[in-house]
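One chain is shown next in structure tokens, namely the form predicted alone.
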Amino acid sequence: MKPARILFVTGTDTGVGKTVFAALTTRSLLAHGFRVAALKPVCSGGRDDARQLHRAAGKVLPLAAVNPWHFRAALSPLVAARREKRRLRLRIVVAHIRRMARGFEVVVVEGAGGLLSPLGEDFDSRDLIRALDAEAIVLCPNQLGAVNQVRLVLEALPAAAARQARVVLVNPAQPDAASRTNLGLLKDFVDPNRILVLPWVEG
């Protein structure tokens, strides 16, 4: 069987809409007939993001498989794990994702925080993208500073991932001059075919 295509949803920061986008993407893939799973391997604080992905994929995997590493403190996963005297390594997370991907055509993986936010003792989302040979999807709030933030994340991605990465500008509830002009400016630096705009989603 052909290995699953892995879509890795990351962002320029925490709270930029990664879960909303990952859930919408998962539902869309299901509606188009794909065998799809959604994972949030590492999270800290609340577990609502993982539960949303669990539901979006039709509960095809147990919640414990969608989110095997959950740390209670609402801090960086690395710090939250250390508070619980736990240590998380890249190879263990990669092995879990590859194991869960068996039998699926597409796996949507959501990172925690921004691209370089530490997830464990020796890795962040960039390391996961590289190890999984995943396709990166970079979310960024469509506000003043977005073009700089997107360019910084694309520069930080592994070269192979940066070449095919998609960028998603997440529109604000109330557009302003910056949000109306960011798309046009970003097209000067990123292939327009790799840029999407996510409308504001209430709730």
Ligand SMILES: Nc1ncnc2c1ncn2[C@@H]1O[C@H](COP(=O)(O)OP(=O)(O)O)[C@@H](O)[C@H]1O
Given for the second form:
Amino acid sequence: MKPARILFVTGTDTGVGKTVFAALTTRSLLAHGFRVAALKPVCSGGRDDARQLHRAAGKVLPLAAVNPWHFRAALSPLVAARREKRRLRLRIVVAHIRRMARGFEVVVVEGAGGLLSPLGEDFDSRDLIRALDAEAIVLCPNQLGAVNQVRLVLEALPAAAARQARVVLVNPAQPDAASRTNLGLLKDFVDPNRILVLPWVEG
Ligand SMILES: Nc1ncnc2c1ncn2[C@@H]1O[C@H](COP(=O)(O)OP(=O)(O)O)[C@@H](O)[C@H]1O
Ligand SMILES: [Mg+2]
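Could you output the structure for the form predicted in complex with the named molecule, given that the previous block was the form predicted alone?
Shown next: the complete complex, the earlier chain at its head.
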């Protein structure tokens, strides 16, 4: 069987729409008949993201498989884990994602925080993308400064991942001059076919 495509949802920051996008993408793939799983391997400060992805994928995997590692403090997972005297390493997270991917065509993985937020003792989302040979999807709020933020994240990705990365601009509830012009400006730096705009959805 062909190995699953791994779509890794990351972003320029925390709170930029990763879970919303990952859940929408998972539901859409499911509705189109793909065998899809969604994972949020590392959570801190609650497991809401994992629960949302669990539901979005039709509970095809148990919550414990969607999210094996969760830490209480609403801090970076690395710090939250250390507060509980726990140590998480890249190797075990990569092994879990690979094992879960068997039998699926697509696996949507949500990171935590932004691309370089420390997730464990020896890794961040960039390390996961590299180790999994995943397709990166970079979420960024469509606001003043977005072009800089997106370019910084793309620069930080491994070159191969940056070339195939997709960018999602998340529109604000109230558009402004920056949100109306960012897409045009970003197209000077990123292949237009690789940019999506996610509308703000009330409620
Ligand atoms: N396109 C959108 N439309 C409406 N609300 C959104 C949208 N994207 C994000 N949000 C809201 O913004 C907040 C942060 O989004 P979330 O997906 O949880 O971010 P992240 O996973 O990057 O931390 C949530 O309250 C979410 O519901
Ligand atoms: Mg999230």
